[in-house]
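The data below hold one chain only, encoded as structure tokens and taken in the form predicted alone.
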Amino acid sequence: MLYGYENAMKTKPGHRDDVAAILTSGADGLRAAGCRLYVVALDTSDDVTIRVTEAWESKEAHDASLRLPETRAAVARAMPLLTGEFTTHETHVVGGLGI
């Protein structure tokens, strides 16, 4: 069973595309870290919300990915552009298309 996350974050006005670009810039390296699915989506209900859906081989693989230098650098670049409004839901992925 895969370990998953459903995240939503709010950006400061005018910075949603910048944050989306930061989040997608390191996606290639996630596969080697154990990521099976990583989707960055712009919410259609407003112009400041980004949603990220992830599926990982394990919780440990996800936790280890947060310690990678490239992940830490991306987080450092994105943080000043975010409002701090962030929600996360942990999930156990049972299947689906693209997994």
The other form holds:
2 protein chains.
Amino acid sequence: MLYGYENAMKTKPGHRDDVAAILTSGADGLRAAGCRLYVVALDTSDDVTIRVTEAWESKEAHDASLRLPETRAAVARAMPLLTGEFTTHETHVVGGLGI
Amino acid sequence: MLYGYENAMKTKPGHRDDVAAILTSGADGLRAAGCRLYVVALDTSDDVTIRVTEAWESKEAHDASLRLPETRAAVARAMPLLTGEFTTHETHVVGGLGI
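Having seen the form predicted alone, please provide the structure of the form predicted together with another copy of the chain.
And the full complex, kicking off with our chain again.
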């Protein structure tokens, strides 16, 4: 069963599109790291919340990806644009459509 | 841009797998209705929460799908197994991997 990770983060005002661009820019590299799904979405209820839904071959693959140089570089670019508020959930992905 | 819908629901104790099976069973029909992604996931922090992440060609396609006979039948089967607690978010899906 795939490991799932859901992460809602808040950006500083005016920077949501910048952060979304950073998050989507690394998508190709994620595949090689064992990522099967990485969905970046903008909450329509405000203009600062980004919701990311991820599915990975394993929790270990997800955790290891955080140590990759390209991931660390993306985090370093995004962090100054974030408020530091994160709401996260770990899941087991059962299935559905497109996964 | 794709319309996104995230829905966390709570099942009655002992029925989470039953509800997950109902939710995933209709996946093939969703594609024809304009659904691009429908991810059913079990929250690891308890044994009653299911998190569904959806992406649709439009909000109209999503809303119309709720009126399909097969959707109504699935909802009728699942509802008695749910507590009625839902946490939902609408989004604009920007992109990423697998979407």
